[in-house]
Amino acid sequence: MNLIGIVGTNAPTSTNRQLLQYMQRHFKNQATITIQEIADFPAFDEPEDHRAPVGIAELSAAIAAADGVIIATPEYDHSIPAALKSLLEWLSYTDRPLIDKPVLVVGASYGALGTSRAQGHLRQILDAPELKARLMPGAEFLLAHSQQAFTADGDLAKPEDAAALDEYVAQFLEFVEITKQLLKGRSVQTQQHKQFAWDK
């Protein structure tokens, strides 16, 4: 299974970039985690060709050929990161790759209540029409206290938030196939949904 995890944030230093890293070696034998930053994309702009730059585009067509996505997001002032928010827009704007694709949202924090208000925050944005993400319904994975959540190794450090992980990421493995089921052969209303505007 082929999956891209998307650093929520341009920080040059984040607990959610750490948090992917972990993922990405503990679950290998499970499936393939592409990392990807956006510290270098542009702010969205509204072009009025609908096009991305490139490194957007890329972005695009990968989540699009991909069985999946992992999101890791920051809490910022109760919500998203701005970079994060800007990235979406700019996939909702242009290819909506995300339309009907199975979304894991993962959150690391300093404080204690992990981000929950992020990750509300950010399922709400997934759900609009352009986005229309596949969302795992009744399941968080909040790491808190993320400053001290790793070994020197990039482990987790407290086997519960190991085990959590683990059932966390299992049942959206099971979930992405479940969804792969599901769509077969609906790929018309896909593209449908694809050409949603707010103006017809």
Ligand SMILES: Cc1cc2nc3c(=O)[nH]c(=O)nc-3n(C[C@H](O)[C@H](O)[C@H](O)COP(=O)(O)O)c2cc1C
The other form holds:
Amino acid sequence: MNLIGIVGTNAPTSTNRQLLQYMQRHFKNQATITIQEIADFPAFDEPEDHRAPVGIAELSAAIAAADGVIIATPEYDHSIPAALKSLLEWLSYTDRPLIDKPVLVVGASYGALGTSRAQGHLRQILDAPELKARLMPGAEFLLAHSQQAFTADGDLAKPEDAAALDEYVAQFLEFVEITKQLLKGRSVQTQQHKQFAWDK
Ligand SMILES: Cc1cc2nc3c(=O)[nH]c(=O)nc-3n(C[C@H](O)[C@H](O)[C@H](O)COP(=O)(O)O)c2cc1C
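Requested next: the structure of the form predicted together with this ligand (the form predicted alone having been shown above).
Below, the chain from earlier opens the complete complex, with every other chain and molecule after it.
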């Protein structure tokens, strides 16, 4: 199982990056998680040729080849950071690699609600026809007070957080397999979505 873990921020220090690093280590026997930074990507600017900058095109190819994607989002002003929104705009405007791709949303924030509002927005965005990710329904993982959530070794400090994440990821690994089965033979619909354009 090959997964891409997107750090949903361009901040140099990030508890969401720590969360993905923990997941990469902790779940290494179940999945290979490749961590993807977004800090060097330019802000989306709607180029007329619909071509992504090199780094984003490489990420699109990696997503297309992966079994699934994990997005770890902070919460800024009750939504996702602009850098993450910009990446999603690039993906939706260019190669659209998230169409029918199983996606797991996680999030860590300093507040008590652990990105619940940002995750709600992110799910809404990922459901846009040009993104059309296959989001795992019916469960969420919210890491509240994230500055206190990790030990010095980078493990989750609270056993209940670790147990909740174990359960969440186990569900996702099953969801990836189920989604693959469900989508067999659905390439026509995928092509329609890939060809959709706002500027026709
Ligand atoms: C501009 C700004 C807005 C923020 N808004 C929220 C918010 O609405 N809710 C929240 O829980 N934390 C908020 N925070 C605190 C973030 O949770 C924290 O800065 C951080 O982004 C958590 O993710 P990170 O450690 O990966 O950077 C905000 C921080 C900034 C800089």
